[in-house]
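First comes one chain, alone, set out as structure tokens in the form predicted alone.
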Amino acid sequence: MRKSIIKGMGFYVPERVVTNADLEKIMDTSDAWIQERTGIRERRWVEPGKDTTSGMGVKAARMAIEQAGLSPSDIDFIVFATLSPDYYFPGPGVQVQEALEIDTIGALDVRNQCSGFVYGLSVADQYIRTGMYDNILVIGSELHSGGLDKTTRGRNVSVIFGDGAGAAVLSASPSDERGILSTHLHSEGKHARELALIGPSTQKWVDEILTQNDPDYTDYYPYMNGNFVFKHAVTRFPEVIREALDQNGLNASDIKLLVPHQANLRISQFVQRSMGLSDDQVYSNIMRYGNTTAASIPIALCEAIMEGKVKEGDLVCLAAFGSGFTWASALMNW
């Protein structure tokens, strides 16, 4: 059975900075509030109607595939990750194969959140270690600006979310001795209204929401219950590290480069420590970008191969928690 590489990436965030500075002018918050909480110093939004979910992935795909070496032609599926499609339906996976200009191959809607990107890797590693396809499309992109609560009520989650995209191509390795060694996917669905949008859903239609009059009715914007979640995080995104080392009989210290979900610089700052890794070990990049949801792992990835931290041969981790909960991780030699 054969292994499975990611053969070229790519991603794409919008040009217009948020920074807190900038927060501070619309809610009650501040510049050192937010970095000592989360550690972000600003995110990028899209500019209302210039950017979309479909559109994003769509760029960061363009570019991982350049970078493998090949045409959209030669993509023969493609699994698209995101909180934040275009549509209630149909995904954007479609949208992308359209854009793109592909022939009628199968297109995959993952809706696992900030865990989504390493479980759409996880699948399209399967098809490639089967010999389903040979080269896939890997996209995890995400909108959130246009749905936050940009006032002082909703501050505490609106000030962590950003927007951006990014891509991998996944293809048969050319070598027993790369790819992809292992993945490893988690959930505990009765922590699901931990983290979560309610409504728009098929419990609470638009007419409904429409015809509030509460001020206080939030249902349309996310919750997260903040510290509930960081005590889960810090459990799970160890454990799920570990797991993945253990099952390919490896020690932490072998890793070199670990690429976090980037949810909080706090968490990832925990885990660290928890894993015994220093600080060359561990990358970081959500002080740029804020929490880009499924986006945030190839996002981070792609700069990390840019600014020459991967190299061929490294053993490189990445891992994720999120809504659901869900958690994963998947670990390679690049």
Ligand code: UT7
Given for the second form:
Amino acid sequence: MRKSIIKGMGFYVPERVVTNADLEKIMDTSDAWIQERTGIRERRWVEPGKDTTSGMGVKAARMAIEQAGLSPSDIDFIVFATLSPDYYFPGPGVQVQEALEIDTIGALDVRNQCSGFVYGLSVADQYIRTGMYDNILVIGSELHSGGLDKTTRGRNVSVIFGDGAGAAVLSASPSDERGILSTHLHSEGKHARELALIGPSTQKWVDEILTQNDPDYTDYYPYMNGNFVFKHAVTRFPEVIREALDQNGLNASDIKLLVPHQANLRISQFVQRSMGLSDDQVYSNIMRYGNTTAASIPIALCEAIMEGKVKEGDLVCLAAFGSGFTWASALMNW
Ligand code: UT7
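Following the display of the form predicted alone, present the structure of the form predicted in complex with oxa(dethia)-CoA.
Okay, now the whole complex, with that chain kicking things off.
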């Protein structure tokens, strides 16, 4: 069976830089707290009305397609991962099809939050392996800033998240030596409410939200039980990375570059230590972009490639953990 490779990558982040000092002006927080607990120095937030989740995804996708040496008409299928779509429905995959003026190909929307890109990559990998499609666009894009509680009440969530998009073109590998070795997907729905945005939804009707007179009503903002999520993340990340290595008879020392979902620098450092990896083996850019959920892995991988950190044949591992809970990994020979 043929393998799939990432043939091209692209990313886009909004121009507007929001530093920790900027946040100090709108809520009770400090640069010291944010850096110490998360490693984040700044993030990008869209200029309201300027960027959209689908639009950022399209920009990242154009770069990925160009880098792959293809044109939009070569794309057979679109997978779009996001928790912050432009509309409640339809999902943004179809908006990419329209913007890139691609024929009426299929467009699938993935709802797996921080693990969304790896889930999307796994789906695309199966289609390439079976020969159903040759070139698949996998996009992760998030516009968090419009939906955050930017007051002191929401500070444990709002200081972390940033906006941006990343994209990859997955194609049939020219050789058996290169390509995705395996992907590993997991979920544990009993923790769904520990990191969630509950309404508006079929469980929280718009009328119910609009008629709330309680100033403490916050169901329309993301909720995160930070400590609880942290503890699960530092267990699940190493577990799912080891699962991928074991399946392929490889060791942590074989990894050239681990690109973890950029959730929190402390989580990545914890994972690095518990896996016995060196600083060179783990890529981090959360300092500059914050946590961009489904976009964080493709943005980070794209930057790592642009910085020359990955060469042909290198063993690359992607790993993610987040809301659901869902977690996932992908191992590939670049
Ligand atoms: O990407 C999806 C998955 N998400 C994650 O993996 C995130 C996992 N969780 C985390 O990264 C961390 O739990 C946080 C960074 C969210 C929070 O760090 P923490 O060390 O767990 O802090 P905490 O929630 O235990 O809060 C400690 C203190 C509290 O004050 P008191 O009760 O000790 O007086 C908070 O009110 O820090 C306070 N606090 C803040 N202070 C300044 C919470 N947020 C802030 C803030 N600025 N932004």
